[in-house]
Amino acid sequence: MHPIQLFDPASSTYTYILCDEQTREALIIDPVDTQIERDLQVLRERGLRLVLTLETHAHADHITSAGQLAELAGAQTAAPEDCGIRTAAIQIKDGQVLRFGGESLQAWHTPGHTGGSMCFVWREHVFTGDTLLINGCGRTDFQSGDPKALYHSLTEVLFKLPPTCTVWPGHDYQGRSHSTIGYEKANNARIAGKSEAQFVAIMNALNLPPPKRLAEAVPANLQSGLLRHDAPAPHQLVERAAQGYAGDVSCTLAMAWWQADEAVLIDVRTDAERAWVGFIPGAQAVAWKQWPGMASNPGFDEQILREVPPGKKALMLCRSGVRSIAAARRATELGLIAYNIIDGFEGDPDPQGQRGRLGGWQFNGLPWRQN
């Protein structure tokens, strides 16, 4: 059994899928923002179900689609517990087991690219992200980059695996797919036969240009790659025009006028989505789209002529804004007020939904309150 490799030209990044044959649950390593509608594709043409996304660390050359796919797929977000990625559901520990369907792969702490970097072991094989790379390894000159921890993490971790592991590496640049440890270990150009003194050496002289995208890479996918550059202050008052629907108005605007009856919260989230991140107190759950697909909903129009009394606002709310913008114009067509609410909804996972945040305002259960 296989990975399926997929590769973003862009960044020279590679992602990986794999998948549980029986029950077809699937999770992917490391996918890129650009390609997310490539994914989608691979999953549906092989009909997987999506259930983890896992990072590696927090890239800085490419933004993740993490937070995207558990929009879109219900995916539940995992990545290392040391790399401050607080938006990921699962902050995965040194060993941990990570489960899809019957299969399992095991996280392994891997220092020294970034301090919070780690490697996955399936199987006969590694992903090994920037921690071991083709004939070479990831640079240690930033994101709390440590040469002498690359070392220990190469060589007394990566390369007591079998020699015939195969190591699929997060980059190459030069068309290669992967290798073996038993390779790395004798023929790697940086590590191969050389003491911690000769790698940290060669490592502090590299002198790299930084990543083109390093200034908004690491900030996005510090947030699961869905951070918002156009959202207001918490508690900032907003209502701006738009195209198609009533308008974008922020979330502490937003809950005055909910909480004054003059409007309905609509929560246009996956079911998957609602079940794993949490349910909104209050909201009216009308999905705009749903997985398996992710093809429209057939009973949005019904549902939400429904939940939405005559001269009442629409207030429409997803992760994001993605679908909540597409939702607020279709149902401004359907003759409704209807507004995208410019804050997404952050929720911490867990079984009975009772935590979450929307804007400026959080709840632990019930009411609302203001931050």
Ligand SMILES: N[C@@H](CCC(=O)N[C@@H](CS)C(=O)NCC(=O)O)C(=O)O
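Everything numeric in this text was worked out from a predicted model, so none of it was measured. In this text, the rigid core denotes the largest set of C-alpha atoms whose superposition between the two forms falls within 1.5 Å. Positions refer to the first chain, counted from 1. Compared with the form predicted in complex with this ligand:
- Once you line up the core between the two forms, the Cα of residue 325 ends up 2 Å or more from where it was.
- After superposition on the rigid core, the Cα atom of residue 305 is displaced by 2 Å or more between the two forms.
- Annotation for residue 27: C-alpha shift under 2 angstroms between the two forms, rigid core superposed.
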Second form
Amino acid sequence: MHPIQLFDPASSTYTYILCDEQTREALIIDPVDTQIERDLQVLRERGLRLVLTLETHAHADHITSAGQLAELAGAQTAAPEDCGIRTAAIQIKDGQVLRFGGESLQAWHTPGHTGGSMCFVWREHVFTGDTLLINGCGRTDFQSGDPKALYHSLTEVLFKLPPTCTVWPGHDYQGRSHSTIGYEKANNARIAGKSEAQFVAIMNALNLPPPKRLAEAVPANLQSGLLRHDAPAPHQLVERAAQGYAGDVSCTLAMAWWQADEAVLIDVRTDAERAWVGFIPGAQAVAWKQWPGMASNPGFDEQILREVPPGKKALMLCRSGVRSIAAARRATELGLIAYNIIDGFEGDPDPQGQRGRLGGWQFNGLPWRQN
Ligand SMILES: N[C@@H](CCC(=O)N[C@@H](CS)C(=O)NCC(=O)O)C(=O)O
Ligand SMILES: [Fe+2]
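Mind giving me the form predicted in complex with this ligand, seeing as the form predicted on its own was just shown?
Let us now look at the entire complex, which starts with that chain.
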């Protein structure tokens, strides 16, 4: 059984899919936002169910699709705990074992390229991110990069793996796909046979230009690729009668209405998202769609009319505030007074207020639970 290796030519990034052939559960390592359709297609074609997305580090050259995959495929997001990716549901610790079906891989903290970088060891394979590249290694000149730490991670951690272990890098800029620990230990131009001082001197003399997308990629990746610039003001209500529903409300205003018992909170996400990402106790689950690409939930009309008593407002909540608009329109057609909660679970109703990490997403002041 081999990993599925996929390539993004724009950033020369490798993405990997691993699966348990019996249960068909899969995980994806370092997915790229612009390749999400391809990746979903690969999963569909092979009949795989994506349960986890993993990052080797917070990338500086491309944006991850992890957050979108959490919504579209019901996967749980995981990222190294020292990378500062606070939106990841699982903050991976050194040595942590991550399971998919009957398979598992182990995460090893390998600082150097970035302070939080990790490699993932699965059977006779290691996914090295940018810690070890083929005949190279990740640069160490930003994001808490440190050539001494990288020297240690390479010589004391990765090179302790068996020489036959296959190396699957995070990038290759010359069309090579994989290598082995034995080959890199003996031949890697930057590290093979070098002392720590020699390696540090090589790294400090690289003088590489910064990645072209550095300024946009890092902040986006610190939020699993779902950075938003349009946070609504607290207590904001925008009337939308002309657009077929009562209006858009900020999270704070929605919560005030809900707590005052003026409104029913309707979670229109899929069952998969609720199971993986988490849910708000007391919110009613009425999925708008059960799967991306699927027609609307055929039971939606009946369920929503059952959940919203006469005289109460219906507050539609989804991940990002797109499906909730469609659901608010339909509920309005059915005679309800329906509102869309702006930006859904990604909303930031009070930028000055307390924001907690809640099951991977942020939602101010809400009682939140994960399965
Ligand atoms: N030219 C690329 C940047 C390539 C780059 O800096 N890659 C990083 C990985 S994020 C690296 O560590 N490269 C090591 C090297 O090129 O030796 C871009 O503009 O995106
Ligand atoms: Fe990198």
